[in-house]
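The chain that follows stands alone, in the form predicted alone, written as structure tokens.
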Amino acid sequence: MTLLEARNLARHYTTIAGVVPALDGVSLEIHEGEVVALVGQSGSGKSTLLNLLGGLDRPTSGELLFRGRNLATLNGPELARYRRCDVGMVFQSFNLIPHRPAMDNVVLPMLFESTPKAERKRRAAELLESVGLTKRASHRPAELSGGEQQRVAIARSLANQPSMLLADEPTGNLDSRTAEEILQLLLSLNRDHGKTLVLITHDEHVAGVANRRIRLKDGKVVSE
């Protein structure tokens, strides 16, 4: 079943030099429960596409449908809820709140959903346990290794039980051993919990675990 569909999606930016087409007519489908790798050189449009899929940006033209609903029809609060609850984002740079412990970082998305305090704590503890960080719950990001920070970020992305995870170079800042551990953790979320997984990567090994590879070049899909 199709979870997310892009139809002739374009994103253009206006600069002093003129209009720059970061994405130019991208059409694709992402199906429930699959692992998709978006690959391509720097500047190919991968991150722009991921930002559109995650509701962090709006397209210049074209349509983006989540379970058949056009995201362009959502108002601000509705789009914010889509970002919080339907998709979970995992970034290369972790994007954790530096002065708050791991537990608080995982709790944060649930605050905006008015989840009861006891449930927030219970679920955050459960998520930290699932990524192997129960004993690090009170540690701030600076006290954690890169791999541990990414595990916290993954736990946070799952806080509101999204159906899809979007990961932008999730192993890019990690050594090879830790990168493999994080990759296997993400794959286990797909295999054991049915999470749809979209990976942006330049790493051929990471791309090789996907059910499908979608290659972008100059803002267009050139192969699938």
The other form holds:
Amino acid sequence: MTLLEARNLARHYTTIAGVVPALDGVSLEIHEGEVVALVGQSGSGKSTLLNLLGGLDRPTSGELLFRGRNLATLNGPELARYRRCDVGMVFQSFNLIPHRPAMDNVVLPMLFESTPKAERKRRAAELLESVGLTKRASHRPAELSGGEQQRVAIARSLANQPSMLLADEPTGNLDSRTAEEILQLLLSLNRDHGKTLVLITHDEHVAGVANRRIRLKDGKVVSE
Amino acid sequence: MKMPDVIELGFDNLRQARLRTLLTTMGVSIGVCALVGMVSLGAGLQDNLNARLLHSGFFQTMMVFPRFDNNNNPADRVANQGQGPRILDDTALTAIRQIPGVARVEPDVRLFLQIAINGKDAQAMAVAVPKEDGEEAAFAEMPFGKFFDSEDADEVILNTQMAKDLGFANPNDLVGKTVHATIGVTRQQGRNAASARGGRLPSFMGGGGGEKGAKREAAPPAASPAIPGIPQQLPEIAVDLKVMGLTARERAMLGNVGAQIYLPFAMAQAHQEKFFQDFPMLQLFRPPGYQGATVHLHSARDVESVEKTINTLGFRTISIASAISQLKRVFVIVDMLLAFVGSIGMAVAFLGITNTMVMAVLERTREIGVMKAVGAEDQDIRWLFLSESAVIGAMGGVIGLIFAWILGRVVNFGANIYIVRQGLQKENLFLIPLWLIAAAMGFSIFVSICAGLYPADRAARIDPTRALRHD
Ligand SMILES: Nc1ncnc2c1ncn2[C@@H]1O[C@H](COP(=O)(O)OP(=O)(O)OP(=O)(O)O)[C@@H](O)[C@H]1O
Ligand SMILES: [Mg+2]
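Switch over from the form predicted alone to the form predicted together with the partner chain, please.
Now the full complex is given, and it begins with the chain already shown.
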């Protein structure tokens, strides 16, 4: 079943130097439960595409359908709700809030969902346990290793039980052993919980474990 | 996002930048302190004035006089829209008593008295005081003695200066003593013309004048020849009066200016009647009715309407109500000026908050991007920053009020040292009424939220993809 469908998706950035066609007519489908690797050279438009898929940005033209619904028709709060509940995002640089403990970082998406306080705490503790960080719940990001930070970020991405995880080079800042642990964690979420996984990677090994790889070049899909 | 969570998060964020929050809050509290200090000074001054004037009965009294339409006073002509001039007699006083809002009406009874004791004497105008006026500040706060026992007792209240003139270095020694009073009329004669008793026209209104060392016995009534016209000899009646008390200050009341002696009302009135009975030819020089009357009202609010009604009855009125309303207008302007000066501090605090919040937005751009990426709406971000500035405003308001209170105490203390040294009563120059506390808090929070509007809007509009782009 098709979860996400992009039709002739384009994103042009207007800069003082002129218009940059970061994404230029991309069409693709992502099916529920699959693992898709987005590959391509630096500057090919992978992050731009992922941000559009995650509802962080709006396309210049083209359509993006989530479960058949065009995201372009959503207003600001509706798109925020999509980001909050349908997608979980994981970044290369973790993007945790530095002055808040791991627990609060995991709670954050549930704050915006107005989840009751007790429920938030309970669920955040559960998520931290599932990524093996119960002991680190009250630690701030600076007190955690890179791998631990990325685990917190993954726990956070799962807070509102999204059907899809979007990861932008999730292992890019980690040593190979830790990278493998994080990769296995993400794959287990796909395998055990049916989360659809779209991840950007430069790593051939990571790309190798995906069901499918989509290669971008100069803002266009060059191969699937 | 729920409001309590927004505020909690706002608090946490402020705690993150403690020094900056503290400094900004201090800026706000100085602004609030200045504003509250200025306004409470205005309120304190006004309250003092009001309390004094209200206590003195100034607001609730007016003087009524008969109107003389033969003069060209335009005010009289304007007032002459009701009846023509009327005699201020008992019938008229009864009519005035029936006007709604009037508490009581008393005719002016004045006698010229010479007071003598132990071979020394002094003269002054005496005013008849009804027992209701015993509550007035001038009597209630007498330093020596007490008010009259009854309205027809042979008693008198003098003032401390007169006690000294009568040779009492310690004024308290005079209280309870009996003085010899000679009731006469005002004489404009020279001081040494003691034997020349041929007086001028008697005047019941004017004060001053009189003779030193006048005779203490009453001139026998039979001694005055009953020739209509200029009296040959000045009539006098003597009476012994017990000194009940001594006033320290003059009665702050219309129409009593210059009075230094106070007599019980009924007693004074009886003596005045007797005086005219004994010397009937004086009646010829006396205009019909009373020369004036004092009208006491229940409330100062009615002054205007009662004045109007009395004017249409055909009498002239004098009240300081109009002067007071002028004064109130002045106070509004003074208050506004003080508030304006105080507001300068708040304007500076406004800029301080805006600066702090803009800095916070810049500093937390990435954090805002993260929050948006995990599902924050623009509105959530806006509320988050507004809550932070509102919290700064609330804290600044509380601290500012505490500062203002301390400042008020210190200024009061300092000013009262001076005031007491001047021999005056302690005053509360600073007054922070409840409405001012509420208004200051509200204003502080309001100004802070306004100062946070622009930064909050900037935060809400941050593009998450840009915010998250680089490390
Ligand atoms: N906000 C922006 N304004 C202007 N140009 C942009 C902006 N964001 C991205 N670009 C440009 O769009 C192109 C695609 O960028 P994008 O970040 O999607 O590349 P990428 O494939 O993720 O690269 P990398 O592998 O280095 O992360 C680049 O040429 C980049 O310079
Ligand atoms: Mg990228």
